[in-house]
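Next up: a single chain in structure tokens, the form predicted alone.
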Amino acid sequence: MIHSSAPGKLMLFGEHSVIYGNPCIATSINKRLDVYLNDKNENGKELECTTIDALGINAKFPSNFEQHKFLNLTIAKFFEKYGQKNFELTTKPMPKGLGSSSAVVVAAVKALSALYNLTWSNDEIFKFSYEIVKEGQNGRASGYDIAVAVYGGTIRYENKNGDMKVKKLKNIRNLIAIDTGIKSSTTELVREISEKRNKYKEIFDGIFKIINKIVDEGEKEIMNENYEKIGELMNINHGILNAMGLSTYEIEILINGIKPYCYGAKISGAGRGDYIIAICKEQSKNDLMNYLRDRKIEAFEILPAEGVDVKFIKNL
């Protein structure tokens, strides 16, 4: 049995901006989506057919495609390019909004080329995959998200017509996820602001490079390590997509419930939902967690993870 995982993700500076070839800065996250890859049955047979277990609900491949729709175009590829084979794949999955979609195509893709014996280097896992989710997402993909399942800790990145720079930063401390507790649309956030930018071009282009000089400021303060600036800019970052409507009277409620805790707070994603991020104070990350905790808030500390992995296990 072939296991392979990749880690979720979650965006500290550059959302939506990255869509149109800018930089961002995003970390990967203590929260991995594994994926489980048998070509074997109990007996030591071929099975007779491929199925899946995507995202907690079975299928048989290709059936239910657009249920499936990464995984089922992840293997797809695969035969397409490499020639059918008979196996059961399995996985286990993260919570939403975390970055599920990539990440389980980034499993996937290390699990299968394992299975397919294609020694392939990471950035030849990041190429295959991105291919697979831009066309999954109808040619829009900045592929972020991809990097940060591939390469894992904390980047800066950029693709610039087709041009894909992964710069590795120094992983921060005293990062808390928290979940809004309100589920949004990336697909349909992102085609709203896009819709925006065709409408307001000039406003969009400088506020998006506004973003781009607070990538730039972030990831200085991210090398000095100085959270407290860190947090600034994080605020202001937030201000920025409050203004373009991605947040919500919810969630500026919540943010401004933790504020006496953090340096910083903000959206982290497509907005209106999911999870916000903050950089909280060392000293206050006990009483932050509490006060999630009595209003029943889900929220977890992000601690550093690996990118992309995969292992054998022997089949009992």
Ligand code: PMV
The other form holds:
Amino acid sequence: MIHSSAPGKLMLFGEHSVIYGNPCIATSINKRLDVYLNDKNENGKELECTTIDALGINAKFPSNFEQHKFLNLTIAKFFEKYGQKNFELTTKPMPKGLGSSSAVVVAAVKALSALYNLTWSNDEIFKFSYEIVKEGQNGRASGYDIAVAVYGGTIRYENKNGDMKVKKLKNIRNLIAIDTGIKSSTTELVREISEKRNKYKEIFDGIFKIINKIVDEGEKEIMNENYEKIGELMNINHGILNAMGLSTYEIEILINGIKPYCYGAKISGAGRGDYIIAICKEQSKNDLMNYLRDRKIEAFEILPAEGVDVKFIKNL
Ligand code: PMV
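Since we've got the form predicted alone here, give me the form predicted together with the ligand too.
Now the full complex is given, and it begins with the chain already shown.
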């Protein structure tokens, strides 16, 4: 059996602006998506999973399984380029809103490339996965989430007309992922911001220039391990995202509520929901977690996570 896994992600600086060829900074998170090839279950135990039979025989999916489309596209691409093979692919999902679509593609591409005996570098895994995700999202995707799933860690990412650059930065301590409890649609928000940008071209050029500066400063302060400044830059980036119409009343209440415990907090990703990201003061971490727990708000500390990996496990 082949077992691969890829991490989810959160955005630290530069969402939306990254779509237009600008840089961003993102981090992998310690929630991974697992893909198993050729074996339905682990040690005879049923996993809470979705199984796809590559040739379409007995394929069964729960109707709400979002990664279904991406897995089908991935398998179809391998069949088209490298010929059909019969196998069974099983995934063990991760929580929503943390990059499961990119993680499932990257983990599946890694596992399938091993099955097809292709010795791909990370750059090749990225390229193949990016094509699939772009197809699944109708062309509008920066690919930052794919890069995080492939390379892992905290990265500066840029993609100018397919010329992709990734730079590894230092891992950041005391980052907290907080679930807003609101589901948001990346596709719709990307379209909305693109329309606004067409309407207010010069204003958006100015906004993206400021965000680029925040990314540069953010990179510097991450390397300096200056968490107070990273937090201040997150607050500035959040204010800009709010001005772009990407925050909500509930998100503002949440961010204001956690302020005493944090150096900074912001929307992470498309906006209007999913997760926010905060950098908390070391001495206030427990108080922050208690504050969130008391309000039944889901949150977890982001711990360093490696990029995609693969293991060959002997069938028992
Ligand atoms: O909400 P997410 O994690 O899918 O992130 C969206 C980030 C955008 O910049 C808005 C889109 C992208 O592809 O970079």
